[in-house]
Amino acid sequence: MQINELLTNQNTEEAAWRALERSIIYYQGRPVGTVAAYDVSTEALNYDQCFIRDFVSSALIFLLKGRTDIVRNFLEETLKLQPKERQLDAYKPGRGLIPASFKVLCDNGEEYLEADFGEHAIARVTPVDSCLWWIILLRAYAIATKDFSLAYQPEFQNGIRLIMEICLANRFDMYPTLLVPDGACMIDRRMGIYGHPLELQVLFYAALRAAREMLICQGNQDIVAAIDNRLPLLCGHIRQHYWIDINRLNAIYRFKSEEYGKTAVNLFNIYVDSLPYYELDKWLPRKGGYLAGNVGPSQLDTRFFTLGNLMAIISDLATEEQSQAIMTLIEERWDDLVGDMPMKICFPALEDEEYRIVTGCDPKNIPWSYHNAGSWPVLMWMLAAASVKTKRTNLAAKAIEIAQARLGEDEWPEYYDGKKGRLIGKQARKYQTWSITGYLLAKELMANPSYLRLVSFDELPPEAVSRACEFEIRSVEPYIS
């Protein structure tokens, strides 16, 4: 199917727009967000709430269609839910957090918003990504409207500052990355991503870039200086230590362990026998590569995590060469990463004893389901954005064609199961809003590549990255292709 034919397929698109309209949440007569899913066939649980991460793709679609009021209302109301006072109570959300979700409640005829910072979530994990997505979305709103006045309002400046204070605070860590618990992002259940997971590092980088553009320096000089210091360090660290291709794998394969001092090459003391290097040797294309899922003390998680890799391309965290290598990997390993429904949240799945130990025998995260290598249609918009960014739009067109043939007929499920994504997720909600908007946004990005500017950045000056990471680059230089 030609791209032009693909973009003019009206039936599925019209059904998607109708479903999106039905998902809109109203508060005091104003639209303020969208529900996670509008599936009347099953118990709502928390799917009748507006999740910050889920709303991002809805918000971007609304911005592209000129419906900026919904996004502005969302940003204003969620900012009001942000705690502004310091809390020493261990069971209260910390100052500056943005909630995972909110819902509209009514008491004696009075409407109010109730926020969930993780108090009601499975495993009671507070999200880290909500704050980061909120800043990214605020910048997207400013760019779409060509008006930064909302971001410049004192309450928004304070909101950005409070988020940055959380992210840039003194901590028990020596890396430029964010140390976070398991379950603190899109993968919101135990999946062995504790530490410094790629998804949150990439969102952290994008949020730092967005905050740097929006913060007024007067009164925020310390935060601005901290951002300017952290950005090149974070960028160099991810590009250097998370990158895996066949040359890098060769270097890691020959690592020595238990090295001490400034001359150490194996900086994280990775034990080679902990890596599936023979499987990686077969799976990695000669010209392909990707960013690892996690790096830390004696830890190199070699799973491919889709959101982190695609957002690294979109946000210009990955270099041009790395971006092309990631897209080459997706193309060469299409059956593994895309299959019959774009696309896998991660690859490969945790199986057997590893599944039982890492997930705690989570029945929803059985192998090739849900967060354990399930297929998520929402990731389609990020694939489209990365395809536009790298000028590999044939890949996105192929993915949209695959999804278009099934999504509407399957009633827009949250995720798909199986190695090829052929089965509708066993516990997946139907009419999942971000599955709907992931499809719509992918088509919009393909039809008008200029829309990419809402979520993309210019590359950091190479000299800034090289200066900031001079020691690290010098210490590993002999092992880098």
Given for the second form:
Amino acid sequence: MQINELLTNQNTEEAAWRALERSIIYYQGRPVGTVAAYDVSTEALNYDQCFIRDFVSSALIFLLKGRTDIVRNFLEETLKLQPKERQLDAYKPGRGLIPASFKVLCDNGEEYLEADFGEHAIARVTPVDSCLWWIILLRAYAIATKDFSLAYQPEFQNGIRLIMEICLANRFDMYPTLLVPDGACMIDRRMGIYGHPLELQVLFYAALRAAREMLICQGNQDIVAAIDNRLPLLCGHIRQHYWIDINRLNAIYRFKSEEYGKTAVNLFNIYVDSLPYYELDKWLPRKGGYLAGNVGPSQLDTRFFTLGNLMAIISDLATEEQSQAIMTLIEERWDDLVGDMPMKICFPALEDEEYRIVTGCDPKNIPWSYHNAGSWPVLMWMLAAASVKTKRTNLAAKAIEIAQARLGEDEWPEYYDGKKGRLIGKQARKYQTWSITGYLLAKELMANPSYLRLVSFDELPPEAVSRACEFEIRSVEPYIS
Ligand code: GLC
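Okay, that is the form predicted on its own; can I get the form predicted together with alpha-D-glucopyranose (GLC) now?
Zooming out: every chain and molecule, the one shown earlier first.
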């Protein structure tokens, strides 16, 4: 590396730390979170709030740097915002939910926090991911501080329990996955991800694992039993039904349809004509594979969603073989998935009629922009974590190098547009906190691979998974190694 380049990188990093410092929100004199973006050049809308999902990468960085107080304050304050009583009013947030975001307000000199559960958000979207990220973060805090006593406090035990109750409640469908509305996660706009989108299933899995580690069994036997029951079923279901590689595509291509009863192989009655199978045939590398975006009745969304795939590796939801295959796919399809800015939120974009129908003509989500296959620097930390986990660190190193050539100079945009991610996002905020922390965290994870333990999980006992699969999958060919 040239000396000039080294200096630029050092400057980029220093600028990133300064920008992160400036993003911290104080409440009653204590640091409690970070704003989504500190961009004075444009109207704040809700970017001056602390979003739960956005704060995760800030929190992990703070934990690594020993600034655990901010994370503890955040966990305590957000827990207070969680509704504890059953609400009969449909316009009130359900018991157990954690808000999408919060901000500090002042009344008569008295500061208080106002939460947004989606009732203020554009299109009134529900933040299903917040409560899942909250549990994942609580565990990361316990691991980083080597102190589970916060998680063991009665209020925290109750908070975890309420989240588990809302996730594990009986619903109308009989899938182990979570049925959710559109735009309930990082993609918080209509993008055709209602039903059983990968991102939320993976976060659900990681939250179940984290809750299982933190819940004190006494008094929670019912929830613990429900988690133990759900985990292997969910894991088997995702590994089997969401997996796409060339072998699986071959099987799907020759699927029979309209199968009735217990011996059905094509369980969800997927019609191959609904899939872009010729494009996939061309796009799928010989060895790579990935988890599909969504699976439901006669529905297989074959778009590649980055957060779900990377978190599936990190949380050990994907098998070792699948994890390697996902990384191989990223390597082989680098231009499509990473290009000039790591990395695409999903691929490919919805275009033409599909864009119009699925997004509702959303001008922010035009093809190759924002949620519709834009490039999001925050995803870099997950790429780094997945690279460390699969020992494919050359991929993250290359991605970081690409990003640091531009991110600082471009003032940390929220996202980039274009097929290769060369254009600063049309409506992207500058000084977007999770773009800053996505970069910093990726560097930290690469320098200290042991930090991965904050967010990763070990394998579920294989007997548990195979038992569950026998029970659920019946006569389908085994895709679980
Ligand atoms: C956008 C993103 C969402 C993020 C929020 C704040 O709405 O889609 O994921 O949490 O901005 O940065």
